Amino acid sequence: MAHFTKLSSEQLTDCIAHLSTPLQQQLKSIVCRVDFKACFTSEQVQTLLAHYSASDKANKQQLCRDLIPLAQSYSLAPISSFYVGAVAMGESGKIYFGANMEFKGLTLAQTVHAEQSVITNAWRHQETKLVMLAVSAPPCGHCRQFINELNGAGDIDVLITKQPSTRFADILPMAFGPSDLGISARLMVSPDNQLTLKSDSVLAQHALSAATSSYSPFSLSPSGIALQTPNGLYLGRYAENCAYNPSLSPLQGALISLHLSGDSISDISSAVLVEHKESKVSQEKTSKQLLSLISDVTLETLHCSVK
């Protein structure tokens, strides 16, 4: 399945054909636009729900039920052909899409699910809370582990497709998480580590911002990837997971951006690692094997220090 912003009006139609056409007509306004990120503002939000007419809540529901079909279209499935859309809603009032992303040729733990791909997708846009989650199937023991790093995430409320509400806490009973591990910081919220790398290139201290703001108190090794097309730049950050192996990668964080902003992965033209040179868990060698199988580009991997 293609981003649905390269869709034909014909397959746009078709997945929001159940809906009334006034919603139709107001939801290829916005997902048409050149800049749409999939990503809803607030303001925007808010002009879709007036097409509902019940509480405030169950209207918000609704219309995240109502956009999965949406969020399935950016799926690339080419091993499983099962296309995942999540939807999300954060306590800013915006709406986030997520995919599912397969990689052919690689192994199957490169995969990212569509939860990881609506949570980075609510990250890079400054999002730190999220009160719903909608989702065209069940989420996966791995989804749910990675759900539980989030600020309140029990509190999550969980839209499965012709399912009824539940509370996120209630599909992940004896809940293993950071504070077992005595940590405080959560993902979205962590403070910014302190790093600073001595490199003038640009492409380079985006990438150091991103590792700045990347999340790892678990292995303390902070990393972030920056990619460049010819038509923009895309960051990704590490986000760790306390049961370690739901972490999400730089590269995978930056492939979710650049994919959910409507970029092709064929486009890459440059990227850049930074890392601190003495951390424990080093992205460079897995980076390097995914980056060399659906690019020609060569990662160029800087270490910075801590300030």
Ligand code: THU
Second form
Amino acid sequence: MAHFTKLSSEQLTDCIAHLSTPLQQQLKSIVCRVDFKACFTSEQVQTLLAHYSASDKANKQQLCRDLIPLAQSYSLAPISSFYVGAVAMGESGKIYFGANMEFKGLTLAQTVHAEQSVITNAWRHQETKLVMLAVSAPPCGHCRQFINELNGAGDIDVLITKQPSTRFADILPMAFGPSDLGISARLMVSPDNQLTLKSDSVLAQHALSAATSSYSPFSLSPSGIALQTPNGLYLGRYAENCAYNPSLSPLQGALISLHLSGDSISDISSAVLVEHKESKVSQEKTSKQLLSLISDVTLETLHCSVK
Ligand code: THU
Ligand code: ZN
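Alternate state requested, the form predicted in complex with the named molecule (shown: the form predicted on its own):
To see the whole picture, the full complex is given below, headed by that same chain.
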């Protein structure tokens, strides 16, 4: 499924046909802008909320639910053809889109879930806390574990299609979380890993900045990736999980940002990974494998040092 910057106007109309005509027009004027990157500013959210007439919280919930088909239009699902969309509202009042991404030819473990995509998108836009999360399908166990890594996760208002709103803590009872491993850090609250890298390459320094604010409190293995295309530069930060397996690699993070920005994976012209040579977790081999499947570009790996 092509996301809406690549949708025909008929397909875009289909995604918002369930909304009132003035709201449809308002939405089109925002999402058709060339600089729209799957994020609505708080001012844009306010203009959209003006079309609703219930209480403030109910309006926000309904708006998030109403935007799900647009988020689904970003889904890349060549294996399942199951298009999952996620819409999150941050504490800042901004709204973000996310969608699943599947990679045909590799293991299913490389799949990005819509919830991981929307969290990565919000983190990229400096959001530190989510207050609402609307999804087209119930979040799977893996996603519930991933969400549980967030600051204030328990209070997130979860809106599953055709279900009443639920507090996140109620859909993950008796949870295993970072505090079980004695960790107080939380995902989306970017750390400042003190790292340096001897390289004059601008792309490498960007990858270093991604590694510097990556989240790996369990393995202490920070890593970051920078991808270049003719249209832009995209960063990916490692997002670790206390239960290990639901972690998201820096390459997956960078691909999410690239795709949600309306860019094409096939246009990647260079890619740099920065990690520490002595780290217990290395992204190098797995990232090379994923990148070689989706692009002709070879991943350059550079080793940083601790300051
Ligand atoms: N999927 C999600 O994106 N989120 C969930 O929590 C449920 C499953 C995706 C993963 C895969 O691309 C497809 O749906 C089938 O499982
Ligand atoms: Zn999931």
